[in-house]
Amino acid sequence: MDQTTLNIIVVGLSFALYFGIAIWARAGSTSEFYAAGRGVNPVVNGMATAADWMSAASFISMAGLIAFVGYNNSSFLMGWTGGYVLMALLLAPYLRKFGKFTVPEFIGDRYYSTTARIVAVVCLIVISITYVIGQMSGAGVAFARFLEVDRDLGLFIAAGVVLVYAVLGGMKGITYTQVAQYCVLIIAYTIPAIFISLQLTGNPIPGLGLFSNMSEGTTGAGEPLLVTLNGLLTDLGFNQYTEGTSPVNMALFTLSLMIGTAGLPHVIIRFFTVPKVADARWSAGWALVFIALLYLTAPAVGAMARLNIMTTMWPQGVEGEAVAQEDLPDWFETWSVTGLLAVEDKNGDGRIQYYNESSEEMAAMAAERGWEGNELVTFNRDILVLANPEIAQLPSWVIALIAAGGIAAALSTAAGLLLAISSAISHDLIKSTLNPNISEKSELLAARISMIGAIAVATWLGLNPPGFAAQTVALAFGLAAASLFPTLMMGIFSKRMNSAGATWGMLAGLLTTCLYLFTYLGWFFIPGTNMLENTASNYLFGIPPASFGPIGALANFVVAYLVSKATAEPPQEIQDLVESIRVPRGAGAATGH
């Protein structure tokens, strides 16, 4: 059986499972659509939260970014994991105690203000649309590979699949679908990693293999894997894999991911689906366990994949000859169809030289040996995890499995984001503000139409994303860090914070961060509309757009504090309410619907 047929069978079976669950768990009421009827078991919710959390950015893109940048991009692991702990400890139980359906609903009631609620809806939509661009981009890559079509067509197909099961099932359907998707994605991620770790180091646990010695018969046999990788990279003019730069930017980026994680509305609403406050804490604990299985594997996947690429391009090392064009492995041809991988024999010697052409140290060697620049001209980092089994020449069923896992990861998070957007529009904007007398049936219809609109916008923007999947997602974290996180924190831990302070704080954080992002990445991420070139020399104090979240959060906190001090205190009943939600007992059913 050929690889394409096997891919279609495995991915098709996984889709049949997802659609079957979506139909079985079809939402029949707004309570089931928004919060799965608040009857989800903590273990099940933890698994669904893990799937919701581990998006295309985690599954497809993160290891690719770590592979090509090394130590610096370990920020993704530290920021996302640390942020999840922050959310579990500081936000989730208290928000569940409040007993509402959505984040804007909490903000509107806590700050006794319709204006604050509408501003929160705007923040949520901006964050979620930015996030879902990254998911659709990743899903497009996965579909392009397994159907062997170009990336844009893969993106349109992904949009159609998300549309069917997210619109149909709501939170109830999405919850149980995400449980199935977690099982698929974690198996798909870890099995190839175990195979590759065994091949390179003989250790079946990838996280330990990363620090083990290379096996006999491999490049660098007997020496630590990371030492071998560092040696290969420096021989070709690249930085060492374990070398870091700019600790300030690294700290800012990690902080942006951490507090952005804690303010992500599509993850927060998962904690509204369990019956009790204690269940919210247990859900967070279980989710962390399930997330750790993938996150402890990702650094090994990135390092081992980079090592395999280096030895593929230079089978005899840099002192020998580069790989001949006709000897390139089959996966080069397969991925070239998608437009995400390309080589160009610039000097016409029939070989593909891959090296750092901007390195001064390599210039003399390149001139001496007749090289005319890097000939691996395109290698989209989002393809690395999906291509990993082919790079390591693993069995066909493993390749099919990882295609199914990549698609599961992208679709699970995209569905969660679309639900957050639709809830904000139908429940917080229409039901609570514009038309309080709307029927439940009309509200559900409005939610589903909102989802369709959000998918259309995200698909269009996903055709030209402002970065790789994980980089685009990182921008969404910066926006969440600057807008919702400070407002949620002050809503829980400051009795003095009033509606004016919260509203102006959110606007300050959101607008400051958006303006900074759009300056370098284009207005609303539309290519060609940026005011300054996206290069380090143009950055304010050297801070790149993805690291700007903490600065936006600081603007939010300062403006909120100053405005709050200059205006009246919140009513006494609101101050009493803030006191009561800090006590982790007594949460009942939803009170806002």
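Just so it is clear, the model here is predicted, and its values are computed rather than measured. Numbering follows the first chain given and starts at 1. What we label the rigid core is the largest C-alpha set whose atoms superpose within 1.5 Å from one form to the other. What changes on going to the form predicted in complex with the partner chain:
Phe143 is among the residues whose C-alpha shifts by 2 Å or more between the two forms once the rigid core is aligned. Once both forms are overlaid on the rigid core, the distance between the two CA positions of Tyr539 between the two forms is 2 angstroms or more. A displacement of less than 2 angstroms separates the C-alpha positions of Leu208 between the two forms, with the rigid core held in common.
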Given for the second form:
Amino acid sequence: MDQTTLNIIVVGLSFALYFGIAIWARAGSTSEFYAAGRGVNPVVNGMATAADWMSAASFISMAGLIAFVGYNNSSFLMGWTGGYVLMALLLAPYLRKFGKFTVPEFIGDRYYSTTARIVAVVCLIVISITYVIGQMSGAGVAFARFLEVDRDLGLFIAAGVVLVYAVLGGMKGITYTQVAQYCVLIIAYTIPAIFISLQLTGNPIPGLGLFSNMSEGTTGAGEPLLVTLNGLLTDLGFNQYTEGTSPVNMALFTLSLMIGTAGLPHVIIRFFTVPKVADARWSAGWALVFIALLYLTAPAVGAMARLNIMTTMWPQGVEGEAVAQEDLPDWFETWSVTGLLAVEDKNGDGRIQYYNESSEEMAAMAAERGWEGNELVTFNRDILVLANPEIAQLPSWVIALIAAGGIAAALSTAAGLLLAISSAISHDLIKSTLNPNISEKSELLAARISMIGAIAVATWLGLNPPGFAAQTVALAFGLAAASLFPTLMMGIFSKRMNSAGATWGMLAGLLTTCLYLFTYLGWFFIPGTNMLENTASNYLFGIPPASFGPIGALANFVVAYLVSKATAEPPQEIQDLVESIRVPRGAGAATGH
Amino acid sequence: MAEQPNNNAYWSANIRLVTYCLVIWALVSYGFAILLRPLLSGIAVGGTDLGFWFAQQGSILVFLVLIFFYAWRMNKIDREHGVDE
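Let's see the other form, the form predicted in complex with the partner chain, since the form predicted alone is already up.
Following is the full complex, with the preceding chain placed first.
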């Protein structure tokens, strides 16, 4: 059986599973549509949260980001998991106790202000739409590569699949579909990693293999894997894998990812689905267990793939000859077709030299040995995980599994985001502001129609991705860090925080973050309109735009504090509300909306 | 709402627990893995040092333990103050 047929069978089976679950878990009420009827077991919810949170970026891109940078990019590992500590300790149990359906709803009620609620809706939509563009186009690329269809057709298939199970099932359907998707994606991620770890170190657990010795018959047999990798990298003029450059920037970027993670609305709403406050706490822990299974494997996948690539390019070590062009493995050819991988024999010696051409030492060596620059001219970091089974020469069913896993990661996150968007529209805009007398049945219909609308917009944006999509990801994290997180936290931990303080604080966080990003990346990301060039020497205190989230959050806190000090304290019933959010007792009863 | 006067004691016990947990959270990630890494450079782990391990795996494991510890302690505090469900 050829690879494409096998891919279609495996991916098709996984879709059949998702559809079956969607039909079984159809939502009949708004409570089921928005919060899965609040009956989800904390372990199940943890698994669904893990699938919801781990997007195409975690599954496909993260290992590649770590592989090509090494220690410095540990920020992604710590940042994307450490946010769960903040969420579990500072937000999840209290928002569950509050007992409503959406994040803007909490902000609107706690700060007794429709303005605050609308500002929160705007933040939520910007954050979620940005994410969804990436997920939809990621799923489109995965379909295109593995099913050998047109990229646009791939995107339509992805949209169709999400449409069926998200619109039908709402939060209830999504929850159980995400559980299935988690199983698919974690199996797909770990199986190749286990094989590769066994090949290189003999250790079946990749996370431990990373710190083990190389096995017999491999390059550097007997010495630790990381020592071998560092040695190969420095021989070719790259930085050591385990060395860092700027600790302060790394700490700030990590903090930015942590606060951003804790403020992401589509993850926060998952904690509304469990029966009790105590379950919300456990559930955050379980979510991190399931996320950690992938995140502890990812650094091993990154380091091992990098090592495999280096030994592929230099089969006899750096002192020997580079790989001959006709000896390049098959996966080079497969991936060259996609344009994500390219080699160019610059000096025409029939071999492909891969080295760091910007290193002076290497330039001297290159001149001596007749090389004319690095000949592995393109290596897209995203192909690392997808091509991993091919790199390690694993059987074809493993490749089919990776296809299903990548698609599951993208679709589960897209579904969660689309739900967050549609509930903000139907619940926070239509029900709360435009038509408060809407019946539950009509609201459910409105929720489904806004979901279809959101999918249509996401598909259109996926087909015509705006040039700024990549940069708005930084904006989305910065925005979540600077606007939603501090406002939610102050709503719980400060009884004195009032409507004016929260609104001005949110605006301050929002505007400083946007202003800082626009200064370097252009007004609304239009190229050429930036006021300062996007280089390290121009940054305020050397802070790169992507790390600005914590500063925006600080601006939010400070402004909110000062404004609230200068204005009247919140009314008594709001102070009582805060008091009641803080104690778990009685969460089951509070569902009025 | 309008619960017993012991709500203040309950809330300060909660704040204390959260503070301790966040100190550890910051120490393992920003501390051991990044800013204080040179201090740990003498401790070798599998071909590199302990700071690298904390950056790539250790802090994630500590985060996990922290959340479960918090959930367990918090449930106990809930019961002691009679605000559990």
